[in-house]
Every structure is written in C-alpha cells, then in structure tokens.
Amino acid sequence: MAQTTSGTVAAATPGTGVATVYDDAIVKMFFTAAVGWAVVGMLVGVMIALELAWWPANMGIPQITFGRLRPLHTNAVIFAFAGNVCFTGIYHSMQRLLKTRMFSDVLSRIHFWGWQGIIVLAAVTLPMGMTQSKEYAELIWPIDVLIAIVWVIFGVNFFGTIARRKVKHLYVAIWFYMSFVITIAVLHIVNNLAIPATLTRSYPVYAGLTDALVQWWYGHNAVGFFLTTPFLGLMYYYLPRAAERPVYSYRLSILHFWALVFLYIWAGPHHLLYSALPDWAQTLGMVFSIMLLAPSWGGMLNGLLTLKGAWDRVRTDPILKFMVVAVSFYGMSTFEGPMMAIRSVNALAHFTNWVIGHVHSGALGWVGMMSFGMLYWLVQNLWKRPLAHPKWANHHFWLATIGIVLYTVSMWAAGLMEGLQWRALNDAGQLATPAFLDITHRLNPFMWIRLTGGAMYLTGAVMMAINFWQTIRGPGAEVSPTPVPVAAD
C-alpha cells in the first residue's frame, strides 16, 4: 500500500494485480471538520450548563440564552460533530470494504461543502430565533430543503460507490451505512413537509396529534438511524481493526441488523405516552422499545466478545479503552431506553432530566467515545504518524470517562428526584411540595455536578483536538496501517 502526494491511497485488489487508488483527501477533511465542531457543539454545551447552574451567564444577551443555545448544542453535536465523524468512517472504510474508489470526488466535494454550509446556516439562524421549533429538526424550511438536495448528492455518491465494487461480498458495516442513507433521508423528508408563508416561517402540512406522532417517529428514529445504526457500522469495522481480532461472530452482526433496522422503526409513539394517542400506538411503541434489548444486546456482546484473545491490550492501549467504554454504554443506554418506555416508568421519568441523563449517556458515552477512539484510529493510519503526545490520549480518555459519570449520575438523581416530587400529594390530592421554585433550588446542586463532568469532557476534547493538530504538523516517524482481516466469522 502506497500513499501519494495528492492524499491519495494506492493498494492492490487481492486477486487481480492491478491498483486500486483510494481518496483519503475527502477522509481528512470530514476527520478535520468532526474534531472542529467537536469542540464547538461540546463548548456551547457547558455553557448552556452553566446558565442552567447559574442563571446571569446569559448575560441578558437573547442570542446566547438557553432557549437559543441548546437547539444549536443539539444540532452541533449530532449532525456536526456525529455527522462529520459517520461520513469520515463512511468514506474511508467503504473504500476498503469495497475494494474501489469513491464513485465521484466531485460528489465527495460537494457533499462536504455542502454539509458544512448547512451547519454554518445552523449556527447562524437558531441563535437568531429562527426556528420551526421541532425536537432535532429547529431548521427553517430553506435549509431543509439544501439537506434534502446534499443528503441526495451522497445517497447517489454512496450507493454509486457499491455498484461499482470490486469484490461481490458487502461487508455488515456496509448494511448499517445503507440503514442510515435511506432511512434518515425519507424520516427528514416526511417529518419536515411543510408549506412555506415567508423565507424563515413554514406551516407543518400535519396538524396537532398527527404533526406529534410524525415529529417522535422521526425524532426517536434520528436517533436510532443517525446516532445508532452508522456507528454500529463504524464499531464492527474499526473495532475489529484496533483489537488485531476478527468479529466474533458474523452471523449474529448480520442478526443484530435486520432486527435492529425493523424493530427501531415501530417505537416512536413511546415519547407520547399518557397523551392523545390512541392506546393501542402508544402499546404498540412500548412493546417494540422493549424487543428492541434483545438486538442491542445481542450487539453489545458481539464487539465486547470480540476483544477476546486480547483483553490485555485494552490496559495499555486508550483506542481499545475507548471502544470498550463505548459499547458498554451502548448497552446500558439500549437496557434504559426500553425501561423508559414502560408506562409505569415514563410516569415516574418524563419531563425530568432523567431523560437528560439518559440522552447523554447514549451521546457521551456511545457515541462520544466510540467516535474518540476511532479518530484517534485514523489520525495515525490517515497521517502515518505516531501521536504527538500518545500520554494526552490516556489523560483524555480518563477525562471523558469520569466526567460521563457525574453528568449521568447527577441527571439520574435529579430526574428521580424530581419525578418522585411531583407524584407526592398530601390528603387534599394537591402537590406537597407546590412551589416551583422548591424543586428548582433542589436541583441546583446536581446542575453544578453536571456542568463539572461537561467541562471534565471538553477538555478532554480540547486535548484531542491539539494532540491532533500537533501529529499533523509536526514531524515523525511513518508507521504502517495494520491490515487485520475484518469479515472473518
């Protein structure tokens, strides 16, 4: 395998003789932009923590208040920052997969550009209070519509690149990614239609329960299909690579996906439970959360199982430390997910910042790490280069893990406080506790805990980002990618 100068791979089909060469240029600028926004959507995250712990931090600024900021933390960490991480480990590892180079750098251009445009938009029109205020989908129509053209733009370069493979085989990463290309385009397509009044304001074609019953089949199902199924793909390709172990077991990775990719589907209406929609969608919902442990789990076990034969690397190697914790979150956050979504439970958890906790610890801990673990991967296999501080990635690593623990911990303790305060009444069948203001002077402690373990994360993030910039610029030592067979079952 050979790099040249244009950022540019060259390695050789098995079986054929003749080079295929692989674009990484496009790997490095979606790496570049998932390690920037990393920093920018985490950052606005402890601020809109500290206004929470310690209300004046606004400043009295609109532009800067809770309201304004957290549709732009959300929208930063999870199409910016998650975004650029799945189209990094999309492009690189297709490639590999698939023997081929992506089907048109032109696409692979605008695709980027394009991304990081609507981004920008973000950052600049939600601060202004310019939204259509829907959970994971705040953005005004016109910016919609530019998702729609560039989600197109990669669907036609993705699926382009798999026609054209040079090996028959499609690898279980590649059924994850396809999951993500197909489904979130049609869920932003059918929960964002709208009839445009002005540039910035739209009117929802659904009206009332409806418009609610799309909005959480798309909202719970953005997260199941873009913070869930591409980083399943990214775990059973760069896990595998890390570990120098094949998958554990393919059959039960090609098991995890189908019934991942049809239960996730059916358990939006779980978000409306206790609400008007008819028992049975609000059942149906419930029921399918709870199936949907057993694929989880049965995932979770197939990367944990993999790192058998060498569970004594992950002491001294902070990728595999990374990993780990990843999906050891991801099957705690799979087990609370369906826990939640019994009625019973909801009762006590809905509206309280146990939900908070619970978000987190699938985007903190999941994803957050799972995306740590593979960059810090890639900046020595993209950059042939040693890492310039190699300690910096244990110190972060160590970092990200305590402070995910006081964030959950603390949200999981406020959330049960809060919910058990609100079902306590006094013989009157009145709240004991009715003052607001109780409740909310409770919490201030537990804010506090959480903005310190938010902070503890983005330093950590902050670390990686300069450790990173330094590998990059300055000199060292080639070292060589290690090919490990990936698709052995």
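Note that the structure is a prediction, hence the values are computed from the model and not measured. We call the rigid core whatever largest set of C-alpha positions still superposes within 1.5 Å between the two forms. Residue numbers count along the first chain shown, from 1. What changes on going to the form predicted together with the partner chain:
Once both forms are fitted on their rigid core, the CA atom of Met59 lies less than 2 Å apart between these two forms.
Annotation: Cα of Ala428 displaced by at least 2 Å between these two forms, core superposition.
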Second form
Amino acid sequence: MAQTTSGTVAAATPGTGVATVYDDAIVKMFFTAAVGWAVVGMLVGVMIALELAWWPANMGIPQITFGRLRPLHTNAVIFAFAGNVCFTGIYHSMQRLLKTRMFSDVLSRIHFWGWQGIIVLAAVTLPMGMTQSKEYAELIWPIDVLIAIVWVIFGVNFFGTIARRKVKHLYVAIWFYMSFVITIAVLHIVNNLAIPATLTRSYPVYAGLTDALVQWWYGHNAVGFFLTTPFLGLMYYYLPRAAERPVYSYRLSILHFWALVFLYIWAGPHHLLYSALPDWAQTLGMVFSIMLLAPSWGGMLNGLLTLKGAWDRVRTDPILKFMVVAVSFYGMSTFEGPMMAIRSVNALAHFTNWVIGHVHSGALGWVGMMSFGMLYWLVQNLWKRPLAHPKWANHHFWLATIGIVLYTVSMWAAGLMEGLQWRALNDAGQLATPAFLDITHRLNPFMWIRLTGGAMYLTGAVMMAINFWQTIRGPGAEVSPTPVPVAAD
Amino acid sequence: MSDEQKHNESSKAYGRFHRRVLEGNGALFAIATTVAISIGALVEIAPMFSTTSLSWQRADWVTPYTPLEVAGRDIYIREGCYLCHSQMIRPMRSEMLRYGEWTRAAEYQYDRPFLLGSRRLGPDLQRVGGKYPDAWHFEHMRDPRSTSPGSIMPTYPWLYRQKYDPADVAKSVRALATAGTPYTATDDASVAAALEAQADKIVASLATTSIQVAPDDEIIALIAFLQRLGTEGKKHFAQQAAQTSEAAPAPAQGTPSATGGGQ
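Form predicted together with the partner chain, following the form predicted alone:
Below is the whole assembly, all chains and molecules, this chain first.
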C-alpha cells in the first residue's frame, strides 16, 4: 500500500513541475500507435473470420488467403496492439513510479520507431508468404534480428531508468514489467535460432519434436510474458489509479508474482499432449499448468479486492467496468486453461475451435478490455481533456462485452461439437462420421456467430479510436490532470 | 505508523526479506527473475539434446526430404497449410481409424521447422502420402470442391503459374545441410538434377490422366511433398506387422490407414 501511495504521489500532484520532468511525448506516440494497430489487427481478424464462414471471401488473391492473413492477425494484435499498449503503460507509469524521466529520450524514440518499423515489415512480409511458420514467431530472420536489437535498446532504457530512480523500492508493477523485458528477450532469441538460406528464408537449428518443444515453450510463454505479466503490471498501476484505492494485498502480490514467473515457464508442453514427446515432459507441462491456477487467481483476487470500497463506481465508470471485466476474464481464462491442459480434457479440446475460444477469452477479454480501460484513463490524463463522447465509452464497453460472449460461446459450442464428432464411434467400433467434411459443415452457423461477435468488438474499437481522435484534436478546454469519470453525465 | 513502516515491520519474514533485499536492488531483482524463469526451461528443454533423446528421436527407416520435397514443403509453409492441417496423429482409436498409425517421434527427425500444427480446420495430413493419386492433388489444389464437394478450402490458382527456382532450392538444401540434415550432394547441379528427375516422374504420372504441366510449376513440388507424407512410416509399420505375424500371411500393404475417410 505504501508503494501505491509513494508511487502515485508524483503523478497525483499537478502543478509541481512533474509534468516537465516526465517524457510524456513518447507515451503519446505509443498511445497513438496502440489505438491505430488495434483497429488494423482486429480488422484482419474479422476478415479471416469471414473467410472461415465463407471461403470465397479471399477473392482468389494469394496475399489475403487465410493461411497468410492468420499470422498477420496474430502478430498485429499481439505485437502491434498489445505490444504498443504495454509500452504506452510502461513508459507512462514507470516514470511516475520511479519518479524520474526515462533513461534516454533517444533510446525511447529508437524503440518507438524501430518497433513500428518491425510491424510495417511484418505487415508486408507475412501476406507475401514470408514466414518461419512457428506460431507468433513467424517473422523472417532479418526482422527477428531487428526485434532483438530493438528489444535490447528497450531493455537498456528500462534498466537505465530503474538505475536512476528517485525512490528506493520497486513497486509491484515494475516487477511484472521486468519479467516481461527479460523473459521475452530469452524466448525470442532461443526460439528463433536458425540457419539462413536466403534473405527471406531460414531453417531452425532444432529439428522435429525438439523444435516443437522449443516453439511451444516460446509460444506459451509469449502468452505468459507478453500478454499476462506486463498486463498484470498495468493492472497494478492503472486499476488502483482508476479506482482511487490502494492495492489490496502487498504480500499476495509477492507470492503470486514469484509463483507465476516460476511456474509459467514449465507449462509449454501442454501444447504437445498426446504427441510423441516423452511422457515425462507432457506430464510436467500438464502438472505445472494446473498449478498455474493458484498464482493466476492470486492476481485476479488482488485486482478485484482492490475495488473494495469502490464497487459503487463500477456501475457508472466505464473505465472501471472495462477493468473489472478484464480481470474477471483473466480469472475465467486462467481457470479454463489449466482444465484444458489436463490430458483427458485436452484429448477432446486439442485441434478444435475450443482452443480459439479460450485464446480469445484471454485476448479480447483480459488483454483487450484491460487495454481499453487503461487507454480511456490515459487519454484524459495525457491530453488533460474530458472525452469528446463520454457515452460512447459505455457503448464501446457493451459492444465489446457482448461481442466476447458471442465469440467465446460460439467457439465453445463449435469446439465441443467437432471434438466429440471427430472421435465418435458407432456400435461396430467404427467412426460414426467418417467424412471429415460432414462435421465441418455443421460448424458453419457458429462461424457466422463468431464473425458477428468479432465485428462487434471491432466496431467498439473503431468508436474508441474516433472518440480519442476527437478528444485529442477537438476544441475541448484543458482540464485538471486528475481523471474525469467519463460517465459523469 | 506509515504504510512504509508497516511493510518494513511486516510480521512475515519473506515480506521483510523481499522488501529490504529485492525491491531495493534492481539488479538483484533482475537476476532472481532470470533464475526463476530459467529452471523450468532448462529442466524441460536440455534433456532433448541428450544422446538418449537424440537417438530416440531418430530411426534409419526415415530419410531426409528430397530437394523437390523441400521445395514443396517451403510452399506448404508459405501458404500456411499447417494453420488448418495438422501432421500429428494421436494414439487414439478414433484418430487411427480416421488418419492411420499414430505419429512416431522419429518421423519428424528431418522436420525443420516442425509442422505438427495446432488446429484442424481440415483433416490431418500426416499420412496423406499415397492416399490419393497425383492427379487428385493437382485438381484439389486448383479447386478443392472438384475432389471434395463442399470443402471450405480456398483455391490456389497461382501454384500453376509460379515456378520454383532450382538455384533457390539448392540454397535451402545447403542451409538444411548446415543445420544437420545429412545431404550428400548439395551443389546447384546435383540439386537441379534431383529436382528434374523427381518432377519428371510426377509430370509423367499426371500425363496419364491427360494433365499437361511443366515440371517446374510450384504445384509439382507441392504434390511431391504431400505424396511423401507418412509413407515411410506406413511402410515400416507394415513390415513390422509382417515380422510379428510371420506364421500368418503378411497383411495387406498400408493396413493401418486403409480404413477411415477424411475426404
């Protein structure tokens, strides 16, 4: 609690010259990029959802077939949208938590432009079919080298800022950011070790199941350390700020931080259950995935209990609504994940739409909603203006929430259906539905429901972008930097 | 008592230790975090490089992909086929009825990158090799619905216009050799000769169904790759079955995958 207060004092006392100390220009740059890439990444998602519901949607154009756009969608929402959201929040909150300007303005800008350049390169190369094929590590080796360089620059800037901090103790958000900076560097480098054949093609140094294990160690921890720990850090800073309440428990944050970073890294092999990977590795993956439930819920509870005494405001403040739903979805998907990692459940769920539903309850529910909550809070604090359309924030919240429900429920239904029908045997012990396509056809209505849910979620994001644009560019007078509850009307 | 003091006076020893030792020292915190994330990674991944593991992942009945199959595999990767089709048959009755014998570790030994897949929007392809004639694949990639009515797979007309470049394929073969695949002849001429020899066979097989196609069209490489998938395993398992039941007549070729659809 002390940390919260000591960390927030600087930001909460306007007019003391702090604003001139902090580099908020870089925060605004990352903010703008995050909002822009959100729309792009989700639009690509809606496009490939359409292609799954109605195959001719790619119009025979190679660059926009499902196989080439799907990696673009995942890379855009993870590294472009979520990545820029993390950088926005980290650059904004760490300066305030450490009461110092970022270590180097130049490094900050190299980080920004380098990262956006990487995203543009991704958006060009992936539709051209230039890919390494490893999920979330598709980008070709020259881009991987760029990522490593930019990440090291970010790391130097990050640790340099910590080194010149003006507070003694590191607040819990900083711990989570640190695990993000360190682990992503390790994962990225180890998983992308490859022998180049040409400028655009390379072959991994690992082969077969070793390659698969390294990839899913990377892939699962990309979820863990790109979409979970930095967002928990953001939760630990922005949820208490928005709720104006201190973090519920300091000791719980210590316990769940260390348990989370230690346990998460083991969980990768649950992606390879029932493969020819040795049983001991599969079992370790399953057991650690189940154990992961405890620290995950520790984080969820610490977030939700922070709202103690502020629940009345959750009814009226869209920022808190976004955050509460985000933390709730975090709790739900971190319950679902361990269940799906149990061998017998995985036997049914693996390869089905259920996995897609699970991923999106985490991505749309946790990452997306937490990002929106933070961005709505930040736009008013950074540009010191009230929202141009306060009510739109509320509409956005409901569009997104209903969109997620349509998305996840349709994918659960479709996943259970195909999983059960793929394996159903008749009385003679033969396949009940031997024709794969018969099962595919039964899924079509769910593909349209998912598309509807995704389109609603995208619509909400577009409304947010317009709202932000008019807030920033509009004639609104400057107001105090303390957050204005957007639903004050 | 301020909150700050409360923390320092925390009744729990780990709370005091954490606050005084770790939270006050960024470098120590970073090292502790690195240690925490390294343990699981080392325990799980390092054994994969042990001699035991490496020998268990290998078998002499599996051979490296030919240059034409390498070219086809690169097209398979380029088009993101692995995003809808897995190459991993699980050891379950329903899977073996539908797709054939479950996949052994050694069958992946030359897979760089691995292509197990994570989603089955279409059927598994681990043992698709030899299941259909070359002409079936030729028609299927051009218009999936011509061979599989109601398929939701896109069409791939550009595979019939674009050509693979033998010099480019040779670069891939050399990179794979550097990575550890035991290729003996990796110079441009040898690779080009190997490409031509295998492509001509596929062109000839297609010609029997009146399909005219150039040997360096991308579709030829893709067919070569698809037709190879899982065949060595099928042959090996059939031989094993024959050996174990030598008193009885040898089972028909490809028994494990003879049943089941996937059409």
